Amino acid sequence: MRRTALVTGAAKRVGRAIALELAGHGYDLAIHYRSSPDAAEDAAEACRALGAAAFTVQADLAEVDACEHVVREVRERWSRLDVLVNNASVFQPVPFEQISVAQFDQMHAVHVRAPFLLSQGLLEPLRASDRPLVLHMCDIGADRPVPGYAHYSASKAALVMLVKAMAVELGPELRVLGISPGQVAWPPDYSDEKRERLRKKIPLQRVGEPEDVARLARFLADDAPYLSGCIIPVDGGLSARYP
């Protein structure tokens, strides 16, 4: 029997990658995105061809009754949830003093608000799995904030005191984790000099992609029984240097 996954923020880049990834290894998909519904499709339809039975479920996660629909959606077609990937994201940069409320609250609502009622909405699915994992999609930025990103990296860092409080407090029913990717998927404002800036302070002086992520993603759905509440980096040792 094929295992089940809810990948969030899947039509591109790092939510993709994971997507294919799990396609791949025996899982049929439920493909989240906000705006951009032909590269869902595309993304399903990759899956699908690897296998995969799939389908795209459109929700803005900084609404709390979107975030209910994405879980009537999977509750419907699926009793069982064996993998949720929270990886749908907001990454834009204001200076502290210009950042609003509303763009502050919306960076929780994403990074916070939405794994939580994903997580809780879909709770009676996934613990009719024999090993289900939720699996929050962190940053670097958590604990390694730069100047432009403070309510990013605030949003970030309660992300990660998510994942251990919902490990400390579901298991030993659910295991729950955390990726850190570093630099895998250059933000498209990022100027050359400033990713080649970027690049020379990773130790391992090259970036990373997004199957990177993927591959450790794959690995912890089906081959890490024992880990849990851990936040796992994924950067090049980039978060190992100081400065």
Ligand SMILES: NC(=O)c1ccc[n+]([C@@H]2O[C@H](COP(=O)([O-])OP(=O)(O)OC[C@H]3O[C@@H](n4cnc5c(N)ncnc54)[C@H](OP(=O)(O)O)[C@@H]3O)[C@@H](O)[C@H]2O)c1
Contents of the next structure:
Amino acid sequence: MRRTALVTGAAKRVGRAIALELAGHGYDLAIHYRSSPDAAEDAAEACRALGAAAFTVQADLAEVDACEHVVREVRERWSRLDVLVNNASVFQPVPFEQISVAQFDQMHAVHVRAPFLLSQGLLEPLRASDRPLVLHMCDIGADRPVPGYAHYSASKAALVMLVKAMAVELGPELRVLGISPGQVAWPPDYSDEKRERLRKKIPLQRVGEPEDVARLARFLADDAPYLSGCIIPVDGGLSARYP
Ligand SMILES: NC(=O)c1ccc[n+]([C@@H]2O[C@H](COP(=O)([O-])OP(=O)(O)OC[C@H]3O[C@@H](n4cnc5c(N)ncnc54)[C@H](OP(=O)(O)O)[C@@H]3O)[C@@H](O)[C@H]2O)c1
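Show the same protein again, this time as the form predicted together with the named molecule rather than the form predicted alone.
Time for the whole complex; same chain goes first.
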């Protein structure tokens, strides 16, 4: 029997890598995207090439209605959901004194409210699984803020708490986990000089790959039945470092 997974923000980068890793290990995929329909269809096609059934679903997860749309689309197709990966993210620096209410709210809507709404709306199909997992994509920046990202870091810190709160309240049926990437895919606007400066701080002296996260996600889904309520860094040792 094939298993089922919804991955948000799965058209590109880390989300796509998670979708493909799961597709290659027996999962059918719901590929969520916001503004990248061609890339999402390409990701779905790549999943199909690995033997998975895959469909795409569009939604701006900053909107409550759109979250409900994703829930409906998944529930219409599947009565059982094995894995929900809340991966979609916004990463835009703004100096603290210039962060607008709209920017602050958008971060929290995408990084906390949407994971909450999708988890809540999909509880019934998740509970129909024999080993369901909700996996939230956090960030080592959730407790190590970087200047320019106060709104981002605060929202990811709230997501860390959502991992723990859900794990405490929704066990024993559900396991709830977080992955905190360090640097696993560069933001496109980082200069070579900035990339090199950041790379040198990483104990493993290299940047990770989306596949490093994807392999852990698949392991957590399939081979970690006694893990819940924790957040695992995938960062080459960066979060162990001070300063
Ligand atoms: N990359 C890293 O090194 C790194 C480091 C730390 C933490 N993380 C975390 O790991 C996860 C994946 O990282 P990533 O770099 O691959 O993410 P990303 O490229 O920044 O974002 C993933 C996707 O999120 C979607 N998205 C953005 N705003 C949205 C909205 N309002 N509604 C719905 N979807 C929206 C976009 O989909 P469309 O393209 O379809 O618009 C985008 O492709 C994220 O949660 C991120 O915070 C990543």
